[in-house]
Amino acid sequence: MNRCIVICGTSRGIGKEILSELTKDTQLQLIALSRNVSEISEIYHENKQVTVIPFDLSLPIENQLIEYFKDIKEVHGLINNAGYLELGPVETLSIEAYHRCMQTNFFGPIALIKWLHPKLFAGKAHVVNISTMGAYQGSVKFPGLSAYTASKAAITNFTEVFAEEQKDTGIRMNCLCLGAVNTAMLSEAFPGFIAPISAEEMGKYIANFTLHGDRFYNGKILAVSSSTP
């Protein structure tokens, strides 16, 4: 029977070199999950492989995805990459730009890990939620990025209690601590500064931890940076 990975967050950058390091094992059933479909619908849209669902997480889940998940009774992995960044100094920065980085980076996935839990029970998933540097405990900060930073504090402190919660289920969850890459984000973050990093290449390394990182990691803040701190 074929693995069942979902994917949250594929429309670009390092989400979309996830899916693409995947389709490379055939025997993966994917599902792509992206608030903007246009670009990875026309790319796969003749691989039966892949199913690509619009999907907004400030939005109710089952509504969005219930039609497609009807035959779905196992779920093996769930990468919950999507991100969300508002820039600017706590001082100026409005509170309902703290609610939208809440709502995408620690709200949504949680509710969608909450509608794909008895799926993820069913498959003893590895859930993988993609966090930053920036949300480490002890590495450098950057000013500007209290919202963005605060909200993936929340969904990487969440990871260690959810996976002592649910040690006797078989899901297994980690979270990847990134530090710089060259995405979009960091682009509009940071202009003009070039990460070491590619996003093909954190794209393939996360593709990998998921399918394999489960075996030795369990409820684990894992730093995936070649920065010092």
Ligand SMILES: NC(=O)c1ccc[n+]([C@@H]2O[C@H](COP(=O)([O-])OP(=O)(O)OC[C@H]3O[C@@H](n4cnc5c(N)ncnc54)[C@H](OP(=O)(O)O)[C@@H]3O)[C@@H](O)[C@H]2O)c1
The other form holds:
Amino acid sequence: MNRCIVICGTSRGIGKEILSELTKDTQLQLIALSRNVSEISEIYHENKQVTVIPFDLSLPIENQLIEYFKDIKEVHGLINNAGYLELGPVETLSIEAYHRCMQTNFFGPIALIKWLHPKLFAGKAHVVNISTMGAYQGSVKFPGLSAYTASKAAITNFTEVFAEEQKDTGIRMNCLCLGAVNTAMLSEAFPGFIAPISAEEMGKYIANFTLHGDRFYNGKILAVSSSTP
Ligand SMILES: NC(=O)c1ccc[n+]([C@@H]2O[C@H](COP(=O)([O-])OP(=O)(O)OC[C@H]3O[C@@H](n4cnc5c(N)ncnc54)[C@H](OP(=O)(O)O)[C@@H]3O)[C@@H](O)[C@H]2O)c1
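Next up, the form predicted in complex with this ligand, please; the one we just looked at was the form predicted alone.
Time for the whole complex; same chain goes first.
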């Protein structure tokens, strides 16, 4: 049976490249989730291994996914790559902005993990949470990113507890804390800043880590950065 990998946040940036890299293994069944689906639906409309599903982490999960997952019994990989960033100092950033970051970067992924849990269990899945170096303890911090970084720190810390709870189930979970990568998110937050890593390079790394990293890591928070101290 083909291995099934679910990737959340595939419409652009790193997630789009993760999906592209995973399609090189034609034995994989790939489920691509994001709100904007027109471009990737067009790219993959003739590729039967990719199912593109319109999906919003701020909406209830079941209604959006149940129909697509009715014949999928096992999920072997889940990449929580979707991310949302709001920039501003604590004094002016609204409490709603903190909620929006928490929803996309923490509550939404948790709801997805919980909903998929029986299938993750059946597939002895590797779950990979994509976080940021800002959420890595002791790393350099960037002013204006308190909502984003704190919400990413939540999923980062969740990783350790989940892996401990699930260690006898066969589900493995790791968290990759990324340094800067050249994507729209980075250029929108820091116009003019050029990162040393492309989305394509990082997408390849994350795809490979998802397929093979659970042999070596479980419950680990890993810094993936050649630039951020
Ligand atoms: N780029 C960097 O320098 C950097 C550094 C550290 C960590 N990261 C992390 O790496 C991941 C990918 O970042 P990126 O730079 O590729 O970001 P990006 O270009 O902004 O892409 C983010 C992806 O998340 C999806 N997304 C956002 N809100 C969503 C929602 N409510 N429901 C479902 N999907 C949603 C977006 O799709 P739709 O808008 O179509 O839904 C998009 O596909 C993020 O978790 C980010 O925090 C990035």
